[in-house]
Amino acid sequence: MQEHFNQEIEDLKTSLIKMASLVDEQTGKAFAALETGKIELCENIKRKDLEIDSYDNLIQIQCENILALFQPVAVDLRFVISALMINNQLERCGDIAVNIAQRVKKTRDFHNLIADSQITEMGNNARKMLSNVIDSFIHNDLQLAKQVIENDEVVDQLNKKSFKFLVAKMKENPELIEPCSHLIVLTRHIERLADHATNIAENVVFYIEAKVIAHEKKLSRFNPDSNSVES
C-alpha cells in the first residue's frame, strides 16, 4: 500500500512539473512575440493551451484519487492540497499567455512605446518570477519561493509607472489612444501573471513549512501583531 501511495505522489508531481514546464514555455513565447513583434511565435500558443487544460483535469483527478484512497496526513496532505492550488494557478498562467499573444498583432508596430513604457521590463520580471517559482517547487527551495514573493513588489511598481506613462501618452496624442489601451490591458495581464507566481510561491511555503502566509501583508495592516498561521 505504501509503495502504491508513493508512486501516486510521484505521478502527481511529474504531472505538475510537465504542466509547469509547458506554461513556462508558453509565457516565454508570448513575451518573445510581444518584444519582437513576430506573430509566428504565437501560432501554437492557443493550441498548446488545450494541453494545459488537459493537465488541469488530470491533476485534479490524481489529487482526488489520492485523497479518497489513501487519506494522507501531515506533509503528504499538504503536498496534495498545494498541488491542487498550484494546478489552478498554472492553468490561469496558461490563459494569460494566450491573452498576451492575442495582443501582439495589435501592438506589433509600437515597439518604442512598449519599450518606453517599461512593459518589456515588467514582462521579463514576471516571467522570471514564474520560472523561479517553478524551480522552487521542483527543488523544494524555500528561499527561492520567498524571493519570488518579494519580487512581486517590483512588478507592481512597474505596473504603476507603465499605467501613468501610457495615460500621459494618450493625453498628448489621441492617435495613440488605441495602442495605449491595448498596452494597458497587457500590463494587467502581466501583473496578474506575477500575482499567480506569488500565489504558487505561497503554496510552496505552505507545503515546506506548514505555514499559511497568503494575504500576510494585508492582514498585518489590520493586526500588526498577527503572525502567519501554522497548520
Second form
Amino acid sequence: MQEHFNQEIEDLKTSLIKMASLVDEQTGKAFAALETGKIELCENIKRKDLEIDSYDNLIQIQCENILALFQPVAVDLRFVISALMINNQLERCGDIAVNIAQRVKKTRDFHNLIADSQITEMGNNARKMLSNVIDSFIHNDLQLAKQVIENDEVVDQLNKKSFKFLVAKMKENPELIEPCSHLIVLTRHIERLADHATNIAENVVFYIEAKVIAHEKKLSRFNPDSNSVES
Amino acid sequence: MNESAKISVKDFNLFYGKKKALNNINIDIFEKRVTALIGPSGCGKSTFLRSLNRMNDLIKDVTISGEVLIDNLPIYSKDIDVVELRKKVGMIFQKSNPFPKSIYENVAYGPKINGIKNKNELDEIVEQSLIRAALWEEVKDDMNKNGLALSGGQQQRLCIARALAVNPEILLMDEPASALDPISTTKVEDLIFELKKNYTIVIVTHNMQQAARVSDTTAFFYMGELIEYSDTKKMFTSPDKKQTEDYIRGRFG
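Mind pulling up the form predicted together with its partner chain next to the form predicted on its own we just looked at?
Shown next: the complete complex, the earlier chain at its head.
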C-alpha cells in the first residue's frame, strides 16, 4: 500500500514541520522580547503554545495510526519512532519559549546585565541550533544534524561563563541578587533549549543512519570499552 | 459515520440447510469507501460478501431472512433482476479467473453480451477499464495475448478491468490479493485505494494488515455474528470489544 502509506508519512512530516515552525516563531518572539524588553511581543505566547500542544497530540495519534495500520519497518519505522521523539522535544521547546517570555517582565530593567552576561549570544546559538536541526530533519541532512550536536558545547560553555559572571555580579552588589537569579534561571532555560535541539539531532542521526548515539560521550567515559549495555 | 449508506443490511440471517451461518446482521456500508470484512475462517465474512450480490442463490439449501438494500432497493425482492444486480455489484475472486480469451475479449465480453456492438465504443470501454485497473500500460501493445498468459498479479487486475467494463457501482472482493506476491499485492492494494474514488468496495481479507492498510471501515465477524464495525483507525488502535482486540492482536481462542 505504497501510495496510501506515503501519504500518511507526508502528512506526519507536514505536521512536524508546522509544529517546528510554530516553535521557532515562539522562541523568536521570546528572545526578541528579552533583548528589547518589549513585553508586548509576547502577548499571545501562552495562547499560541496551545497550538503547539495540539500538534503534540495530533502527531502522537498520527504515529499511532501509522504503526497500527502499516507496521512500518526499516527506515520507515525509524522515521515514525524519530517523529514521536522529536514531537516530544518540540513540545518542551514550546514550553521553554513561554518560560523565557515569563522572565522578561522581571529582567527588562537590567539590559546591561543581559548584554554583559552573553545571554543574548547564548540565545542566538540555541535558536540557530533549533532551526538547523529542523532543517536537517526535513532535508535528511546528516552533516547539519552532527553540527548541531557539536554546537551544544558552545552553548554549554557560554552557560558556564554567564553563570560565573552573574554570581560575581551578585557578590559585588547584593541589590542585583534578584535580577541575577532570574537571569540564571533564564540561562538554564536556554541551555535546555539547546539540549532539546541536540536530542532532536540525535533522533535525526538515528533516522538516517540507524545508529543510537545518545549519551555516547558519557557512556564511553564511564566504560571506555563499550558504549552500550550488554544485552 | 454520518454518511449515506450505499448498502444497508437489516436483521439479515442466512442458513445453509439448518445451520445458521449469519446471525442477525445489521450494517450500513458507505458509498465510495473501502469496507474490510475480517474474522477467522468460517466466521461468515465470505458468506456475507456473497449475500451482497446474491451469489449465495447458486448454492443449494441456502435460505435467508431479513433485508439487503442497495440504494434503498431490497435486492432479495422478487422483482429484482439478478443479472442487473450483478452488473451493478461486481465481484473479484481470490483466484484470478480470466476467460481463455485475449486480453481485449476478456474485458469486452461483458459489454458485448450487454448489447454493445460498436467497435469504437468497445475499444474505448476496454481501454478505460484497463486504465482504471492499472493494467493498460503493461498490455496496451499486446491486446491479443491470451489473458491466461499474464502473470498472476496481471490476471487479477485483468479480472478487475473485466468487472469495471460493465460499469458497476459496487465491487465485492474476496481475498483479491491472497494468491499474489508482495509486489503484485502492493499494486492491487494501490489500485483499491484509487478505485474507491469512484466505487464502493467491500473486501474480505484474511490478512489483517491488508485490511488495516486499504480500508476506511472494518467489520469484524465471529461465528456468524458481526461483533464490531467501525472506522479502521479506531478498530486497529482502540477497538471497543475485547473479542476484536484479541483477534487483531492474534491472541484468539
